[in-house]
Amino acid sequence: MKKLSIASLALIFFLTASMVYAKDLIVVITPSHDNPFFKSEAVGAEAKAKELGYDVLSLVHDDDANKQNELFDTAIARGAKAIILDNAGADASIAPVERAKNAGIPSFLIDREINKNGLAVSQIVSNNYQGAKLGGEEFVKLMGEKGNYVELVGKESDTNAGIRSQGYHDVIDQYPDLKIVARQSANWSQTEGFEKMESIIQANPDIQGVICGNDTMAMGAMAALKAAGKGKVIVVGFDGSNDVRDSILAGDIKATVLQPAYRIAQMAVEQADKYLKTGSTGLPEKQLMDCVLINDRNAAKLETFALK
């Protein structure tokens, strides 16, 4: 029997070690870490996959579906066993899920649905109705149940956007003396949160009230409207950010709505791994989870997207 050399032995030992050392990997895609609420979702994901013992890649879509295909794409080549994703489209994300599961990779969505039930293992959600009412039933007691308003809409091609419109809305007209003067979609961002914010100002100058879909549309609205010396108008938002809540704290904006984002993928991580083990989570589908009203009476507890 011809005998190995040392050079071949030491290979097949590395070869060897790196099929039992090798750990499964957990594929986390979020929007952008520029927004600390996706940022969070993303910390938390990836601290639990390796408090799990995974290996983690932590992508980034911008919001863009076709980014997120590419992405998809990697992680399919990467060999991940499962995705963890807050998703650039209820429709166009679709096909990536639908591919990814094709391929033997399950997927947990978190924060955002997609148009399709049976292809993603677990869509774990805040109850984006029941917080949007939460804020809207603040904001009619902060105006006082009348005055002129404005309200700033997320992404619109976003399920989460037209949801949390609803909810406001279920609530605020049933206040004929509440009256909206402009409604714009600033598409989640603060720096369109104040632009937005400083035109309707000059078309509307007689405003008491701002209701917004999220913090950071929130915070680009508070700014520009202490540029304008209009800093008492009333600024609610939604998603329990630090940023905002210092804001609260500050005086400044007076409500938001928390949803646990940090927790939620968490939960995504933990139902990944059963599934991996087990071949169920034990749990349905659509999961939701409910908001938490945020004021001055609680905001000094907030702290990254939890109540401590």
Contents of the next structure:
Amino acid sequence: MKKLSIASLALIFFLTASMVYAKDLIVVITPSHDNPFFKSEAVGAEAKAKELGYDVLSLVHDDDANKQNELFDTAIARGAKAIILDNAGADASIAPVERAKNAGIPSFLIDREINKNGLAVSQIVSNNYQGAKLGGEEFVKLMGEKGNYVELVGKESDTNAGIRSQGYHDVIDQYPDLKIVARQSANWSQTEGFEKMESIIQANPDIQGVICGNDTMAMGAMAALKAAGKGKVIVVGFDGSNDVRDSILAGDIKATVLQPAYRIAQMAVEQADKYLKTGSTGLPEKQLMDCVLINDRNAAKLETFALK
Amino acid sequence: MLNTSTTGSRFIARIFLTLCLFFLVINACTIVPDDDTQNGSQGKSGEKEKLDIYFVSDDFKPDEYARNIWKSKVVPLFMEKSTPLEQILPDWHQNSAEAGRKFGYREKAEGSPWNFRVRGKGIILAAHTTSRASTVDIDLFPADGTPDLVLQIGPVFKDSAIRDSLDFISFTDFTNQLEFARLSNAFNKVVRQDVTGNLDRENLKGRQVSFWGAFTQLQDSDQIRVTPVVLTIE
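Show the same protein again, this time as the form predicted in complex with the partner chain rather than the form predicted alone.
Below is the whole assembly, all chains and molecules, this chain first.
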């Protein structure tokens, strides 16, 4: 009996101690880190959270809404204080964010938005329309306002794919001598970008330009073009990755649009911290961050989704 | 099933009728005139090539939205709350961010440019009308022969200066970036239709102008590029 009470006392002591000493947990959920953009987000969020004294659990949903649901369950079960999310679909992610909210866990969205307001505390996204217009205008200039071109579009479940395409076309469609010969989704993927480009080249050998919804698809397209002996074709991406920076400096890809991915992730954590401490971020839920055009003039200053 | 041949001919007649109706409908559709051929820059582009953009839905009607508040809220805001441009210029040329803090508006700070609601009077020094994004160079009074700003006269308008200078519009009130972008385009469309649509474009140089409008801080230059909300050319 005595032994038992000592044991239970010890247990209580241990539990209390662990409650006192365990740091609050922030769960960071992003798409696969294969794409350096998402890796940079995760690294940025993690660094800031640790700096502010949180424990961090970093998870990837691989753009699978079901997996994302499970990750939210994990976050809820682990008693996370906040979730930093780059989501797996503008519509499919509404439910898990709401579930977390009902469980008392605020979500802070980065990069991709959801099609419902009032569920997440913050949604910090790049000003993709402004960025796409920058990319589109640079593309038009590089093309000399004429020629046949291809567009590689992003993932259908992501509003960023739609908005970038819209921005490109709002600019490019003003020039009647620029003719689109193929427009396909390569799902943000480098391998798909390569494969889709390969078959597009076979069907339309006369191509002068390729405009892409992100950098990984641009890398894939550039590789396919070079393999087909068409290394002079103008390729423009979107993201501002180090891979594309190096490609620009090597004279292959001509331009991209920098999204401040690292900074956005850090801002989300700062806002989460402020929200947890004061009950408000002091900012509107939906926040746009302007993008910057990157070409051979400023590419050298680009490092991990930020200009030095 | 007794009289298959009658059923068969009835069936053919029915198909024929359906086809007739179908072509009637098709014809009726094509007869409707495209009342806004400049719609190309909007969400859904014109009839000829319908571009399928993910998440662009007809539920949100940006043109209606912009039109509904233009005369009742947008124009009055500019008439009541805009700064004479010459008052901003000294600060602007020293430090555009400082000018922003003093005279500008933005919904949130980090990663957003400043927007300014301004008014001014001057003379048109030059008109650049070959590009579809046409502009005129304006020298504010007292005129000194050098341009102080460019004024966009369309039909293509760059940036989202009007939307972003309205302090009663918040991105949070819109479902997604597509709606928010289409809203900006819709404001620019009202400008094209109501403000710059009837300009005598070939006869602008040397004329006096007064304007109310918005401009946004550009990333790569300190050019002041105003989109007009009210414009009079004398």
